[in-house]
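Below sits a lone chain in structure tokens, taken as the form predicted on its own.
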Amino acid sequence: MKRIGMLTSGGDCQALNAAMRGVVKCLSCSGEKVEIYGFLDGYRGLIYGNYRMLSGEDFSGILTKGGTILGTSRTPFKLIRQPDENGIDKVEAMKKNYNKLKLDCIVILGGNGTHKTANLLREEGLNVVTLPKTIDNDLWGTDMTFGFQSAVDIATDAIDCIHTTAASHGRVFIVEVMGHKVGWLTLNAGMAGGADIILIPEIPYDIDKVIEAIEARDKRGCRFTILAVAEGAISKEDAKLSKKEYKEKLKKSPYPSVSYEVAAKIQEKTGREVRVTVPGHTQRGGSPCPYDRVFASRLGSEAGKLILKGEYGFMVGYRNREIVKVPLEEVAGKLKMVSPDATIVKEAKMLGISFGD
């Protein structure tokens, strides 16, 4: 009899609930007995001991659907040391929970915050193994993350309706994609979606070289112009100043978002008219494209797979079109960036694509 603990952590995506699905039919396939404990809403359902004994009912029906049939929250990995207001020592007390359930191991579905808390309990005693989910795709040790594809879905359909209002009006439009500090997500769906500038984190853009190439079209008889623009793209005189400065800049800035303050100085240097869209969490919701469900349902069962041999301690990855384990100490407190020598990053330049450098 294996007893399994199991948990979603952080922001939601796509496809978390058929990793899980991925994991549970393998361990039952394998004829193998089984408990899952599901713990709810991430690590506070392992601090607090909010759980329940699920079903193979549970993971029936559920490859197709998005979110997570346990909920999530956000445990931030800089407060997880820090006792809590009740003076309750978090680590130690999901140490307890996992003890007193007597769990051979506890799977854990998340981002990068969530593997660095994952790799703390693996030090601190607890058999880990961890599935990679972020819409961000920044997730070192793997070249993709479930959720990312369906969002660059999502992401990229937003563009292309886009398209159509904004050639019929010759507008300057700005599309922004989540991304605070990797530019993933917006490259892709930037490139699928035909936009003509991207704007990412890892790439600080010059506003005098976004209006030029928005100038550039104009004179080649183009009637409008399209920027996917990350929510953490940053320009070149920001990117100067100190963490420390730059958000007391953002809380004193009267925009909303990195967006519209492009959007406004494009306005006011070329008399354009721009218009802003925020996809927002529709870029995490819905159902799975079939890519992540195949994706995810593949790393579940790989993750039974290393359950049912006892090897803990890793991340389940994807590296070169092969299904990989990781280290979880390789994976936790690194994130993948985009470089801006990237072979992707050099195509999307040949192809006209402006990043305001």
Ligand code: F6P
Contents of the next structure:
Amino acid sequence: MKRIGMLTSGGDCQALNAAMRGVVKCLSCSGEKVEIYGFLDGYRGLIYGNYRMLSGEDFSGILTKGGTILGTSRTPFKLIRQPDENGIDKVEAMKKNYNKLKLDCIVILGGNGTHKTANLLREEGLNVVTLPKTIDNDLWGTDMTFGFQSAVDIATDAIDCIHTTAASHGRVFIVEVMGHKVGWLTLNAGMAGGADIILIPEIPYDIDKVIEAIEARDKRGCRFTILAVAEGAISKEDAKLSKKEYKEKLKKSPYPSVSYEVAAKIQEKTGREVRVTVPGHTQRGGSPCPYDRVFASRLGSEAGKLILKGEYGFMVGYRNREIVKVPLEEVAGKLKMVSPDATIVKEAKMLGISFGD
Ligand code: F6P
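Moving from the form predicted on its own, what structure would you give for the form predicted together with the ligand?
After this comes the whole thing, all chains and molecules, with the earlier chain placed first.
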């Protein structure tokens, strides 16, 4: 008999439910008797002992359902060692609840911050298996995270919809894409949606080069230009600032986000009409795409296999088209960024896409 804890932490994404279902299906199909304890709202549930015992029925019909049946929240890693407002030691509280329930292991689904805490719990002696979720695809140790492909579909749809109206009006349009500090989502949705200019954090842009690209299109007789701009895109000047200076600059900025700043500069320097569209959290919403359903189910079932073998301390990831187990200490605290020299970037440039560099 195995007693398994489970939680989803950080921003949600598509296919969290599919992944949890995969774990539970694998365990129950093995014939092993299992008890599943679902902690509510991420690490918060583990800290404060908020959990629900889950049955097979809870996992039925959720393959296609977005969000997470357990709820989620952000518990910043940098605050994890600090007592809460009532003086509760969060790490000790998590260990206590884990031990109180006599868990064999805890399955943690999350992105970067979540993995730092998962690794800390491993160091503190808990048996942990993790699954890589995030629309940002920025988790180290895996080529792909679930949620990413679904978000690419949604961001691409947004760019597709902009295409027709951009063509009618002959305007410059900016679609701001999520992705936090990395450009995977913007790069992929931008290419899929046929964006003319793609701005990502890893390749700081020069606004004059962006304008050059727009004007070159004008000269070729193109009526419109579409930019896919990552929410974390940064100009060459700003990239020279220290983290602190850049934060200060953002605080004082009159623009709600980088896209509005880029728009204002284009408008000011060219007199062209520019519009900004921000699909925002829609990119994390709705049903997982078929790819993510399959991918998350595969990762989930492999996590189930590790649990059955009693192999803990791993993230189940995907490398070179193989499902692999990656030691948590290798994953925690690292960001997987787009390399400016990546083949896909070179290929995009060969297609005539400008990165504003
Ligand atoms: O990490 C996923 C993500 O959607 C990022 O792309 C985005 O920057 C962030 O979460 C938004 O966070 P929140 O939901 O807390 O506003």
